[in-house]
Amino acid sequence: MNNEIVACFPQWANYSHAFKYLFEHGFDVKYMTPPPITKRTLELGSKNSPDYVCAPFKYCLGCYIEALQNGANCLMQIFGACRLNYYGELSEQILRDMGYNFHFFNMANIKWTSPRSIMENLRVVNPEVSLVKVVKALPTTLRIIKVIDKFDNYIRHNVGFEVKEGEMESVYKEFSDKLDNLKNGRELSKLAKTYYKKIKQVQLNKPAKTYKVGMVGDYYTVQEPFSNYFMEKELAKMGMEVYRDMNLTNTLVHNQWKKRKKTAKKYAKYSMGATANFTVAETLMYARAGMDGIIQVKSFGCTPEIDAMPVLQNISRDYKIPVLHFSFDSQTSETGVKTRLEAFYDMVVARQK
C-alpha cells in the first residue's frame, strides 16, 4: 500500500468540504473529494451489494469502489440508529473480497465513553494522529457544516425565482471551490460573509404568495440529491419554495433528536427507530406552519420510514394537507418521479384556487 494516506468518505450532499477540513487539519492526512455520483456509481454498488439491501448502501459502496479506483486507501463509515450500524463491516468485507487493500475507519466500532477505544480507532486513519489536532479542527468543521446548510436553505427557498437561471448555482460553485482550500475558521467567516452577500444579491422575481412544500424522509435519501433524482431542483423549477430540516446542522450540531421526538409524541408515542420520529415531527411542524404540501422520500425497504407512512397519513387527514410518498431503489424510474411531481404540483395549485 502507498505510504501516503488518502482518505475518502462517500458522496453525501455538500458535506465533503467539512470532511476535507477535518481529515486534512485534524487527522493530518490527504483527503480525496469523492467524484459526483453517477449512474455508474449506482451500477457498481448494485452489482456488488446483496439484493435486498437499501439504496443508500448501494450508493455508498459504489462511491467506495470509485474512490479506491482513483487512489484512495482509507475509507470512512459513520454509525447510525438502524441497519447502518452493520453496513460498515459488510461494506469492508465486500471490498476486501473484491481484492482491494485499504484502511477502514468504522465509527460504529468506537466506544465513545472510552478514550482508549477512540484513540485506537482514530489511529486507523493515521497511526500518528494527534487527538489535540482533531479536537482543535472540530469547531471549524462544525461551522463549515452550519455554513453549508445556511447557504443550501437560502437556495432551496429562492432558486425557483431567480431572474437569470443558474446564477445562484454559479455563485455557490465559486464559494464551494474556495471552501475546499480553507485554512482556518477566520478565513471561513470572511468567505461565508462575502458569498452569502453575493448570493442574496442574485435578482429574484418572487411573488408575494408562493407555494411551499416540505421534504421529509430517511437520512441519506432526503439529503443526497442524486438519490432522489434532484427532487428539490425539480420542485424549484415549478416555482415552489422547498423546506427541509433534515440536515447535519439540526441533527449533529444542534442535536435536535430529543426535541423532534417530543414534537412527534402526539402521533408517535414510542421511538420507531432511525429517522422515523424525526420524519413525523417535521411533517407535523410543516403542517402547523401552513405548508401547501409535504413529500416523504425514502429508500425502498427502509422499515422505520415505512412505519412512519400511516402516521403521516393521520397528520394529512387532521391538518388537511397533501402528503406524497416516494420510495427509491436502483430501479426507480426518473420519468415516473417527474410525472408524479408534476401531478403533485397541479394538485397543490388546484387546492389553493
Second form
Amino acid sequence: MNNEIVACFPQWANYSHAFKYLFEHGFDVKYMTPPPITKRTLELGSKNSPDYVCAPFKYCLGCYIEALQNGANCLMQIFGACRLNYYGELSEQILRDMGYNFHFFNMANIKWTSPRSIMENLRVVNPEVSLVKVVKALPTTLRIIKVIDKFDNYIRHNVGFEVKEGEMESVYKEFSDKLDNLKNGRELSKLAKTYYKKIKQVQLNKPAKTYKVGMVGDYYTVQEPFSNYFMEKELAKMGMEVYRDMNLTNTLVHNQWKKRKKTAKKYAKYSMGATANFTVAETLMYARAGMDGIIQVKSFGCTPEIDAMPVLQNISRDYKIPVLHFSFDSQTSETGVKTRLEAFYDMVVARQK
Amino acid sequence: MIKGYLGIDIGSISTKGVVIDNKNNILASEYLWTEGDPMGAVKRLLKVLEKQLKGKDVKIVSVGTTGSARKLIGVMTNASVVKNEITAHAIGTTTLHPDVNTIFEIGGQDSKIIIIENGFVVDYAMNTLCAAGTGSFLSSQAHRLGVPVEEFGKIALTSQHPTNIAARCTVFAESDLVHKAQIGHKKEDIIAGLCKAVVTNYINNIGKGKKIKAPIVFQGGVSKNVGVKKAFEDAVGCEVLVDPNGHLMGAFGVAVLARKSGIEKSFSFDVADMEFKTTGFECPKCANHCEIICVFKDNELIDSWGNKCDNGAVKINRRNNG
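For comparison with the form predicted alone, produce the structure of the form predicted together with its partner chain.
Every component of the complex follows; first up is the chain already shown.
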C-alpha cells in the first residue's frame, strides 16, 4: 500500500461534501468522492453480500468495491440502532476475503466514553491524526450538512413547479462543485448565501393549492435517491410537493430522537429500534399538518420498519390519510414502482375533489 | 354514426378490449391470451373487435390503454389516455357499481385490493414480491392436477372438507399440495383447499390492515373461479359480487377514462395490419446500462424510452400524427 491515505465513505445522498471537508481538513488525508451509484454498483454489492441482508448493505458494499478499484484505501462505516452496527465488521471481512488491502474505520468499534478508544479508532484513518484539528473541523462539517439539507428541502418542495425544467438542478450542481473545494467556514456562509439566493430566483409556477406528500422510511432507503428509484424526483415530476425530515440534520446535527419518540408516544410507547419511531412520528407530523399522502420506503426485510407498518395503518385510519408502502431489494421492477406511484397520485387528487 | 371509445388492458397473461358508446354501453368486447407478445395480441384483439362492430356504424374516436404493456400499446394505437391499472379498475367498477366499497382483484401475475369511499379510491395495495395467490399459480396447479383451470371452481364446490394447504408462499404451497395428494387426500378437497389458500394468502398479505367493507366486488380473471369466490365469501362473511364483465373491468375503466378525457384522436383498425417492431439495446454511455426500447412503425422510429438520463435519449423526428 502506498503511503498516501485516500478515505471514502459510501455514497449517501449529497453528504460527500461534508465528509470531504472533515477528512481533508480534520484528518489531513485525501478524500475520494464515491463514484455515483449505478446498476453496476448494486450488482457488485449483491453478488458479494449475503442474500438476505438488507439493500443498504448491498449498496455500501458495491460502493466500497468501486472505491477500492478507483484507488481508495481507507473505508468506513457508521453505527446505528439495528443490524447496521454489525455491517462495518461484516463488510470489512467480505472485502478482506476478496483480497483487498485497506484500512477500515468502523465507528461501531468506538467506545464514546473512553478517550483512549476514540483516539485509537481515529488513528485507523491517519496514524498521525490530531484530535485538535478534527474537533476544529467538526463545526464546519456540521454546518455543511445543515446547508445541504436546507437546499435539498427547498428543492424537494419546489422542483416540481419549475417553469424551465432542470434549472434548479443546474444551480445546485454549480453549488456542489464549489462546495467540494471549500476552504473554511467563512467561505461556506458566503457560498450558501449566494446560491440560496440563486436557487430562490429560479422561476416557479406554483398553484395556490398543491398536493403534498411526506416521505418516511428506513435511514438509507429514504435518503439515497438511487435506492428508492428516484421516487422524490418522480413525485415532483407529477407536480407534488415532497417533504422528508429524515436527514443528517435531524439525526446528527440536531438529534430529534427524543422529540420524535415523544411525538410518536400515542402510537408507539416503546423504542422500536432503528428509525421506526422516527417513521411513526414523522407520519404523524405530516398527517397533523394536513398533507395529502404518506409514502413509506424501506429495504426488504428491515424489521423495525415492518413493525412500523401496522402503526402507520392506524394513523392512516385515524387521520384519513393514505399511506403507501414500498419494499425494495436489489431487484424491483421499475414499472411496478411507477404504476403504484401513478395510482397514488390519482388517488390523492381524487380524494381532494 | 355512433362515437365509440376503445379501452385495451394488456396484462401479462391476457389481453382485454372493450368498445363503449357515450353512455357506457359495451358495444364489443374480447378477451384473449397475451402469449408473451403484447403487440401481436393487440393486433388479434383489434381484428376481433372490428368484426364485432361490423355493420354497427361505430367510429372509434378515442383510445385508452392500461395494464403492464400500456405504454407500448399506447404508442401503437395512438392512445389519448394511458393509465395505470389500479385507477382503471377503480373507475370501471365504480361506473358499474357506484356503491362499491371494496374491490378484490386477482389477475394473472398480480393481485390488488382497492378501498373506495363515496366513489373515490382512498386506499389500495398491490402484491409486491411474490406470485402466490394469483391466477398463474392456480393454473399451474390445475395443470399439475390434470384439471382444466376452467373446471377448477366447479370441482372445488363439490368438496365437503377442503384440505388445508400452506398459503404463505407458492413454493411451500406447491410442496404441501404434492404431499397432501400423496397421502391420499381427495382431488376435490385439494382443489377446494387451493382456492382457500389463495384467499388466505390474499387476505393475509395485501388485505392486511385494510378496512374490508361490503359491498365487495371481486374481479380479474380469477373471479371466474366460483371456488375462489366461495372461499372469499366464507372468509369475509358476506356476499361477494362478481360482475359478468368482471374480467374486462380494466379495459372498460380505461375506455370510460378515454371518453371522459374529451381528447379525440384519429384511430383506425388498420393498425392491426401495420408492422410494429421494437428493438432494445443497452445504452453504453455509463455503468447504469439502461435498457432502451425503440418502437418502430413501418420501420420508422416513433418512440423510445428506458433512459435514466439525457445521455441515453434517442433522437426522434416525431411526426404530428395526432
